[in-house]
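Next up is one chain by itself, shown in structure tokens, the form predicted on its own.
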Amino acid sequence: MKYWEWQTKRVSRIALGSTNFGEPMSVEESWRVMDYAREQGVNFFDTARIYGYWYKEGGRNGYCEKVMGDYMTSRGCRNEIYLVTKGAHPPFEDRGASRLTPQCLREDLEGSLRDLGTDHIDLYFLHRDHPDMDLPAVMETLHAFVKEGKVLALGASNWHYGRIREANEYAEKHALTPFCASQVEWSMAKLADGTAGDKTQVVLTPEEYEAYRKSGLLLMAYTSQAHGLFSKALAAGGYESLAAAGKLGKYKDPANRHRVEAALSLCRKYGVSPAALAVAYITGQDFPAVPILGCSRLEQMKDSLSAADLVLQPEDYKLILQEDII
């Protein structure tokens, strides 16, 4: 049995994101969000070493990890949480540089363990890829983390599928721990140019979608609600009103005219909110797929989880996507 096939027996199909923990949400509000998520059966918590670095007040590497770590310690719930964090993000001011070295990986992991108040990470991601990284050295270092018991499983965030396959082929050849999970940007919406703007981020493509479906890898979707595009469209009175107001952001692709209106029609059909429908779009896939849900206040999380059991039908996906695959 593959690692992830076993883990899905105890891990929720929805993950709680933490980029806003501590700011703009207060620490107290962040704790309330975590309490509510756990009450709703969400035990998959996602954070990263870099989260919180950009905060105006008290920002530093590990800030959001510390908020989450203090929460788990206070609630005594660490063993109830499937904990994800990410390391080796490039310097925040220089995204083109690389920190994918054994020294930086070790530094980030030890810092994460300290701030999260734990002795192990359930699923540890490399936060970005870099073309000049020493892949053998990185895979050897990650395998050492697993052998030490400080990491239980490995993932790659913002790596193209081909790079993950390359890394896993190396791992298999040298009896090392492979990647079992990936994180990319993915939602019902289509990006205007197929990119996230930041060249170090990876957006799911139709070709890679098919590769993941066949691979058995866990696929985690960040920005899974398209920055609230569908909720904003509902509030504005539809796609055209949102477009006229110049509020499409990076979702100006013409395909979104249909996708938004189709999604809103499904909201009416099922009596759910756009945020809840966006969650169901990911959780209803026929392979392991998990949306990462962030929020800036508790009410948003309640909205996102308001129809967590909704299962979309094949005709619903066809309505949203028309001839597109993802």
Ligand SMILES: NC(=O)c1ccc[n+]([C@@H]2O[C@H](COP(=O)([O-])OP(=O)(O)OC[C@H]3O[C@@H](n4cnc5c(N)ncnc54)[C@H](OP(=O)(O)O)[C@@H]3O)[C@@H](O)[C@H]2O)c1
Given for the second form:
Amino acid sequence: MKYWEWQTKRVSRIALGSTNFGEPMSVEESWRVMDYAREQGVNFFDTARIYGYWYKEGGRNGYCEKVMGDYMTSRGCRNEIYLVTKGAHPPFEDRGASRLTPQCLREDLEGSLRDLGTDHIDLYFLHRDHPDMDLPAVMETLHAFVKEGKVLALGASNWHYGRIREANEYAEKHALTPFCASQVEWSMAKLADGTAGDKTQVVLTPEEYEAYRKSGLLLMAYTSQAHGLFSKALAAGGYESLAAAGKLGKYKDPANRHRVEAALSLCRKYGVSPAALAVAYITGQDFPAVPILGCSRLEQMKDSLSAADLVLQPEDYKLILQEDII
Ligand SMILES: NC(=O)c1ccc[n+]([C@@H]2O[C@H](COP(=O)([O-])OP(=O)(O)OC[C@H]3O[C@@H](n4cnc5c(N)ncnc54)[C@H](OP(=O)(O)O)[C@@H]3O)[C@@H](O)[C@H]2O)c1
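Next up, can you give the form predicted together with the ligand of this protein, since the form predicted on its own came first?
Below is the whole assembly, all chains and molecules, this chain first.
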């Protein structure tokens, strides 16, 4: 497992995602996944206030946080974990609305601390951006969280790079805490145009990738398994079979024909699985980049973590990307 020193903690270069914890994955299986990840050295856990809300009638904010919180309390492992959660997601019934007000931010943070059973969050993210938010009020509120010791560091998820820079310039000018991390959608696969989730999600672009490389910000990649695209292509007998079965989903971009075949040839070269290769694609970047791994069952997590120390070479990236940058 690759690690680095980050804010005085030894943090794994792979993070564990949690959207499926508790629902649709059972609580027992979620705990097995967390046990396994920790055994493999993963101590970077990612969750969010909104996770658990939408899977079933009666789902509620904080459900995944509660599954993770109960786990950490039961195992007595909170201090080993570098804990990420996120607040201020718009309500699902109205994605265009903003919850980036001091009151909503406070409500979400206090709820997260309660459900996670902790007195602080290591890295606290704003889950979404909103063009109409009051940036000074947001940065002041987040800074107050840091001063209170409830949050140790700040991140912005689904914010464009320019917006993070603008916020950090404001923070610097007013002696407030800046964002040190970003979280966006990014994987070895190319998303077909116009297929990113809702309009509030941000997919990494080549221009922003170049900016991040020079920025010193930590970049966390969500949906870094491309929902299992590469593993599913191998199981189906190749890209064409997956395409013929109509199972490309949002990855129906012509570039993926080549990317999948190139990835499968690298899997043969290194003797690793496609999921492990997708992890190495992010951890092998020449700046702090962390894939967040989701799974539907423990076996998938075992597979994804099965070659955590694999280091891809520049020629491997060239083979996958051809003329593309990401
Ligand atoms: N900041 C944000 O807005 C944001 C957004 C999304 C996610 N996230 C975070 O990122 C984490 C991961 O995101 P995600 O779940 O969207 O993406 P993902 O990791 O790309 O997708 C997870 C899915 O990929 C498939 N998969 C994973 N490993 C596999 C393997 N080894 N073999 C075969 N299939 C495999 C499974 O799909 P099947 O169920 O089809 O088998 C699994 O449910 C989340 O849990 C969450 O913590 C953050």
